[in-house]
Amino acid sequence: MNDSNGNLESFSYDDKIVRFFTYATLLWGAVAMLLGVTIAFQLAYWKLNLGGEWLTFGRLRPLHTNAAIFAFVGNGMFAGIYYSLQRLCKARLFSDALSKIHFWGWQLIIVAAAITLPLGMTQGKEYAELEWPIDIAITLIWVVFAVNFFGTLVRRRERHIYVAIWFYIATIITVAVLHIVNSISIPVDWMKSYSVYAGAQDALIQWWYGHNAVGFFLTTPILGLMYYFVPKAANRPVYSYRLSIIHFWSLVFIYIWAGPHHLLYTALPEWLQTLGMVFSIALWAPSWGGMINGLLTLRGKWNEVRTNPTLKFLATAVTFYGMSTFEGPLLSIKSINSVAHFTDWIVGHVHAGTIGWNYMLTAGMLYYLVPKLWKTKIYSITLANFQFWTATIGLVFYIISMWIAGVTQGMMWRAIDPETGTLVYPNFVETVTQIVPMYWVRAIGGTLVLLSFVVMIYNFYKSIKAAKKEDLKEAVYQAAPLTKNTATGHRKLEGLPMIFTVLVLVSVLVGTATEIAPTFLAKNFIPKTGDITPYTPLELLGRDIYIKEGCYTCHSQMIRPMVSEKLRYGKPSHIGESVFDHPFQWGSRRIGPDLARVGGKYPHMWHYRHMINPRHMTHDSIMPNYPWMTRNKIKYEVLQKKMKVMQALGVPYTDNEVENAVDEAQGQAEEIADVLGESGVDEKIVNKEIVALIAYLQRLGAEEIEIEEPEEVE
């Protein structure tokens, strides 16, 4: 390709860092899918917790997410995206400095994750749970990743920016606006910190970031590998380049309103739930309109579909986007989400995605890759084929399993008597023990697939293993530099990237300003109802006990207005019961039942016992046990740190309390300790978190307060 003056450049691609990236890719990937098998068992068989601090299922979750999320498939969408970038722009990546501080700084993140995460240092925030010094290095290298790609274009020799480019540069600007404003917390430690919105904001903010780190990290980014290995895989261009103009801008601008869907029927305000759910529906058109044009692109290829592992993994991944695409907005409609919220539905939607989507088109990517990256041949398309059977089969054990648990879930709850009025189903392990044998089916499709990924790493070992070493030089080539942008149009705009920059941000701000900004300015969006009052000393610390084991990955602490709701748990939660909760506790999955109203439901001795053993109070309890709790000591020395973090946040706490917060909570854990000494319990307990614990547990919706009850729904 010659320039207006026959000048040629000529350049090489870095592949060494995608080969790095790749590795990263099979490692994490294996962690992720061994983690999620482990906490699926775990759900199926208690005891498998092991009786360990650090290994049961409210730790290990929040790590299985983190891995899944962002060291498998991170891992794999920087690999795609390196690779991609270099040859859709002609040229090599802005800096190999940057590319392995990205690499290594990534992978340093990974490992912090998976040391913090188990020892229960959480922020308590799904999908945003690592502390604050991780989150300042996953700014960091975020940064360095952003200015390796802009630098990348800016050196380009391709006038226009493809399709791929445009996903790619939406993941890289909305992703940082997600992690940052989510993330702003005060520090009380090194690993402690409290985040600065609370109660119904943070729940808006959370979910805000929570659906769109779904959208702009399992989608976007990988919409745009889509655009590009599925074309170069079939040897042909994309169906329709006018589909993917409106697929992406669509795309961009509704998915950042979607997020309160995951807050219907809760204490949020009405107006945000009905936007919520209208943006969710609305995300049905562009996001089908990607899916077909991604399977329009094989049109005339499916008999070579049915023997190239590249392209039937590819087929299968746009496939299974399109169906996620379709349960996502289905599930936000608000006469569905009744029956589906809380429940296990939305645990196989979600691995309807992660799964489905992600997994198999990263192995399509991969297969693409690997013969490219280490100049070899697939070592065996029987393995390969061995594998996408075997994962296919698994992930449809684990759909319909959920579905199956998740109905299950949400008919049992709301099933009413009619001539009594009064629950069919009134102990909640009844709808617990109902599933289990679902959980079994869960665990065993889990094991599948990763068997299947297992399968893949062998493949690609063998494969890589029979590479030669000098086959492995980096090839030069040569193109013109960049010649003059005369296009019109979306045209002209493709050969602008920093313009094209500037306008995704302003379409994803537009959303987010309009959802998130009266939270800020509207003072009476959270009014403090009644006579709420702050934590005690000794209740903060039970709290922060609460958050370190996980227990918010089981239960929920928001009492819907269904009459079932309200006959099983009590008064429907109001806005401003969460007031001082930083980070808000509403939950999002009820394993276990709700906790809004625990408080003085149960004497301290139920929940003593209840604690060391679960079944001694609840027979079929599918609840790990918690021994520890009545070895670990409280950490009164942090307590007035925190008080004083609180008080910065704006709650009530007097300059007085904050001084006096020691005092105050030993002789509270005295008298818990009195009245368990009472009933038996050695009171060498007074000093120890299980105390703490059940202080808070016992504050949860026990003051009377004057609210004005939700309208009811059948």
Second form
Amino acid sequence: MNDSNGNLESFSYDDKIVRFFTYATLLWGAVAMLLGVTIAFQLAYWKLNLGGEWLTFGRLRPLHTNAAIFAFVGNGMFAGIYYSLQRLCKARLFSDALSKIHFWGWQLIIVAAAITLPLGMTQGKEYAELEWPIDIAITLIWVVFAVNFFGTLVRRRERHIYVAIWFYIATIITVAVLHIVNSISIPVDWMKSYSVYAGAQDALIQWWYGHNAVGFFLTTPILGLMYYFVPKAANRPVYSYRLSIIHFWSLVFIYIWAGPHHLLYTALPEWLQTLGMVFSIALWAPSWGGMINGLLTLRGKWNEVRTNPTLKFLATAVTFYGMSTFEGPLLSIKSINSVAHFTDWIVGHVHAGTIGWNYMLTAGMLYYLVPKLWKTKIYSITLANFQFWTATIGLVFYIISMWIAGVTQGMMWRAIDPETGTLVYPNFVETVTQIVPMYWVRAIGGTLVLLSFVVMIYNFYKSIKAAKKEDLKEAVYQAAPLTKNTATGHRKLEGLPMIFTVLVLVSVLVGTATEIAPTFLAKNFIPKTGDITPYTPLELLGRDIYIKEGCYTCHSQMIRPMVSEKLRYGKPSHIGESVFDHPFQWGSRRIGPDLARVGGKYPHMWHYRHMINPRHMTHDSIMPNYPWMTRNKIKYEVLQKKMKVMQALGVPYTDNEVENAVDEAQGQAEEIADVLGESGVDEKIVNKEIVALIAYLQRLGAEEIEIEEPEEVE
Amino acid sequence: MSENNMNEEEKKVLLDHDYDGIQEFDFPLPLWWVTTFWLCSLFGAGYFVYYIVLNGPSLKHEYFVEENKVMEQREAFLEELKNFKEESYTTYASSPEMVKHGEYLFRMNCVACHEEKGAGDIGPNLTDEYWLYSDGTPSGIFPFIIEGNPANGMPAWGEFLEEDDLYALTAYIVSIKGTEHENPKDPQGEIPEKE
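Let's compare: the form predicted on its own is above, so bring in the form predicted in complex with its partner chain.
Then the entire complex follows, led off by the chain already shown.
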């Protein structure tokens, strides 16, 4: 390995940081799955919400998703990237200090999330719930990661960067863009802020973020890890270099466009919805390119897949990756989406990805890494096999129960009696009771997955315990310094990582700009109707309670243009109706009914009783009780500040309205309390949260804009 | 990675490169994969052109076509349902079993607002002589249940319950007239004039 002058450079690898990230992966993986199991049982049996403020489904679900994505997969990704990057570059990580800051910073962010989300501190945007100081911390730590990563690339001793590194680059660049753009908000105080985007624009940006968080946090880095660990563990060359090139660039270019498939049939302009759908379909082949390269690399090694836990987990992960990347395009076809959207089918789809692809691939990677990092042997192959089957069976329970639940509920929602033109299942709760048995099956499946993970932790604990500490000294390697880049074509580009990075950035910005720019530039993106007035001060406070409790995790505020939805909820939502919604609350799942037009549907007293115990009003409801809303006081002290922030965001409150906001709000609270008083509620209720929430709920849909009937309809 | 366990075909496409021991073949792209790629992309392009560029039928269009049809049908159905049939009612009212069924329906659907046995709560007392909207007779109560009073939070039960159930429910409500309660809601509305 001499260069022309015969010079050799010595270096060592920092594996200590990889061991740290491995520990963190195991810890947070268990936490994330425990949270998942908890909320799964809460849906099956509502009493498990335990009556406390901090542990309801609405507050724990965001914690579960954040923990699974950013804590579990995040730490696993960092472990795998730092291990493989050093070896693929023949260079030590750029800075040991930055590695440590990256590690501890990320763990602190996770701890901050675990504290603030149960306390109800949230921006109310899915997978981006964390409040602004934590968002800034994430940005800073991500920059630390990027500097450490690109610094290592600069110091590499391998001229060309391997395909795994291409995927790491795509991850670092795109996640930074996504996180920063989606999280921009104006603070009210230390733990409350409002998104600068509202309504349809916010929806579009949020799902551009949400979809591509799946793409560039849960997919591209893991594909990179696949490209390193599958050929290493199988000891076989990667199947096709040119397939790597084609599927990498097509994936990076196409993925970013597909976000609006989360908003099919919503009030988002139809050209955007259609773009989202067609790019999702076009994404099928690029995704499968990765699967082909993964599985065909194992050619001739399938006999080992049976006995080697690393290969077993990796092969299964790639298979589930193939399954979910087929299911994704399928679900984005409008007619299929019209049944599946807002149902558990989507939840099942997501978990086929996170458990089947992310967990399985992480497990395979760790079975490869742990013996290498600790110079030890896997304690028990039998336990690894037990883990594999427990996880697989648990996942199958999960996916199948959610398919059944999703299709059942989706079909029940839309069923119209052809004789009478009325809904076959007019009671929403009927469609819930019908699928509760599936919630039990899912919860049991989830428990099996958690159990499998705990078995892996035990297996690694025993393996690591058997290792000798003195063996962990860093070995010294030698390699020639970087040679000249004499290659041509794509290979030449692989020798120019900075230019490569710029091209990746350009690729993801094309789709981003095409879809998002019109929301800023087009004057008629949201027709100016002038029919919608901003929330009253009390309604605004009530809305913040709605967001704090995570109501959007179970209730949508988006009536799709379908007759069954009109019969159940009222006229289809109009894009102009949510122009003052910072952030938008269209939702993604209807565990309970849509609330876009719930205003005026029930008397105040109905809501009062319903919040204290939903079963008073709807016998079989699975919604938690919210009795603390009758005890917690409305926080009037931040009201003016909130209105000023809204003013700054373009909500047309006059200075006078801001000035008198508290009086105005208290006046409206008294009106509501008086009505409740007629039914015997104590007048002390007037300054309690429930009054503000009722004000907000009664406002929803009270001002309607009709969607226009196209001319050609007779 | 040794070349010993590779076949001839593989040795031919093995690239002269090695990353931490990882080598790459350069097998051609599978034909079915390339075909899928192009078919999906072409379908997407065609779909976009037809529906967006050439203004094909929109989702809204689809919605309004169906909406016009279903709403008409539904209106006709509810109109028909509201026709009070004296004979049907008498059959239900004279059967204790059916009144009992009406009581069950009342407990499932109505007590949340009208309280146990219709003593009144969020909604009015149904056992006193005062009536807000109907005249308190079976032929008045029946269509009112069907239409409800959505403005005041009472659903149009005609959409939720079958015709039989509506008669049974009416029979039960008539049967509780004049019953005594510990904590009845104050009277609302007027005493209807007898014809």
